[in-house]
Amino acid sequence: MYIKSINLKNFRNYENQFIEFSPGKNIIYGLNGQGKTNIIEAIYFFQKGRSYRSQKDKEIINFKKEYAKIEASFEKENSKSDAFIFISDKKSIKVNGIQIDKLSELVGEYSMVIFTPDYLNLIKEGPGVRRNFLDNFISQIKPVYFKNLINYYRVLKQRNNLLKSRNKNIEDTLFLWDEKLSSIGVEICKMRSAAIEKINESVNLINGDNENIEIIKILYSPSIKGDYCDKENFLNQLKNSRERDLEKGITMTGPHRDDFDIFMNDINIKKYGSQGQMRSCVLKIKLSECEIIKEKTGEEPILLLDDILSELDEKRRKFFLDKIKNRQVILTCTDKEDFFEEECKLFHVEKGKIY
């Protein structure tokens, strides 16, 4: 699949900017701070509807303006969909004229797989950003995944305003609410492993023609201890721990607590590899990504590459383009540089217009 063009009104510094894309390579290119990012955050906001730069819609509408509003529109191999997605006080998303009541209904309409340099972090910094990075990759090819994930989060609050209250006849209600996390925390741990070992299938198919052999190994690091695919486990974890949970006033135990560790060589990369290995290795990864959902969904996905190529030395550089012939890219750098020996569409951006 691929987007045909966007629509682009109050948009961060954009005002009213409409925009024709390639089916193949297109370069966005201009200073820092004119506008680049922002193209890519648009069109990533069809992805699960929000977006991933800023956690309040509102800041992404132009200085003194009431609403934004971004159009756009997708060929898929056998069909046409346009999309809008409107922010004021209240967001309003449809797609092909059909009201979107909830954010679950959007993620896995619209394939798409974004690298920024801070993905090249994937290794370096905490668990959270593994997480995201592992919750978006598996929304994608499972929305039964998100919705999921939605839920846990929500019974997850719940249950920790219960603990921060410090009432203490707390008692039944904490375990009606450990029942719920633990049927769904199992179904996301189930998934998150299942995800972790086609990443693993996938990603050492991955190579260049005269690279040394680097085999990479993902190894899912879940928070419940012991059998994390048993309820009853991980009722009696949450059971165990509830003293500690009451005395900190969160819960201590579960998928939000998650991580996974990444090898080279039988090697931590997090510990001992080099800043090469790492890039490596997260390069390998996102290209993964990016063959599982074409096999899972029967589409390539929109690859949004947002000033990465700057991040990689010319070898890496090199390995990276050939690996992502026949995709729709889009690129944001701010030199116009011949990354691409094919043909490529321009758009020069100067504070927030496209030339």
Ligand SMILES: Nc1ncnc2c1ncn2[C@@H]1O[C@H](COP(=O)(O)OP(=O)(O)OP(=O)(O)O)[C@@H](O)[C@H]1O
Contents of the next structure:
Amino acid sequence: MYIKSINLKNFRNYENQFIEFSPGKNIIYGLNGQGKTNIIEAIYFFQKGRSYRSQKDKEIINFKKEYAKIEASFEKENSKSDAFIFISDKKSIKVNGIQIDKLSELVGEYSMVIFTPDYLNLIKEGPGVRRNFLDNFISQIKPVYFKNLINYYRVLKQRNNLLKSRNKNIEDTLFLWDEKLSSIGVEICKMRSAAIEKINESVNLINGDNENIEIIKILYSPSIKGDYCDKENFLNQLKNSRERDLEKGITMTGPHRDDFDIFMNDINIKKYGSQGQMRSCVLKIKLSECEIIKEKTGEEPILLLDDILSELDEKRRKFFLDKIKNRQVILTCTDKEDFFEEECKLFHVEKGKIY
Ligand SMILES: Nc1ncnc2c1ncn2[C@@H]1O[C@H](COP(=O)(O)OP(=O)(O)OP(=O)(O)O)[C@@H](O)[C@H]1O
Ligand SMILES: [Mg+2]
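Mind sharing the form predicted in complex with the ligand? What's above is the form predicted on its own.
And the full complex, kicking off with our chain again.
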């Protein structure tokens, strides 16, 4: 799929801006602080119905205005899709004129994969970043996963509230929450494990130069020990950690504490990988994310690349640009001279205006 156009009204430093994209490569260039990432943010808003940069929707409204509006036209494999987002004190989202009541209805509607400058955090940071990556990825290929996740976190919150309440005689109620948590939890674990296997199958097909083949393997590290597909086992572990949970006032076991480890040629890359190896590794994982989304949904995802190519050496940049051919790419950079001999549509950004 590709995005044909976007119309920004009072979005960050854009007061009124219409942009028409090419279905191929689009290069948004300009100096720091001019509004390049803001465009990536506006496009990606349609993926989840919220910003990937701000927790609060209102932060995207231009400082001097009361509301913001983003309209976009997408072209899919066999259909068109128009979307509309309005943000003031409330948020309203429409797809083809139909109001979206829950953000879960939007999941999977627009396929996009984003690379931002902090993409190395997938390796370097804590497990939350890796869970987010998985959650986002699986939701795009299996919308039911997103529903499970919302349910899981709802039940988890209720269980934690109960633990914190320190009421006596909570055993029966706790048992009810444990039942629910383990039913949904097992489904989440299964889907995470399957998604990781899928990435493992696909990631090593994306090989760079043959002299230096790096075999990447991701190992799921679930918080539930033993058979995480077995509800009884899940329940038992909740039961076993109950005393500790009560003491801490939070649930210490379950998919909300999952992680995964990434190995390159059998070496744990977080502990021993070089900066360059980490970059190759994440890029390949993200590329395989695109391939799997394409395979599972039939739609080529839109690639949003925010200022990442400047960090790659010549060889990696060439490799990467070669791999992202034949799909829509929206790429930001500070210097357009950097990399393009190829055909692409150029947009120069200056102080919230496109030239
Ligand atoms: N709500 C807002 N209202 C008005 N302007 C805003 C708002 N939020 C951010 N900005 C402005 O947007 C600009 C930053 O835009 P953006 O992050 O897109 O820059 P950039 O071109 O990607 O820069 P860099 O090259 O440094 O990454 C800043 O000047 C900032 O003050
Ligand atoms: Mg930026």
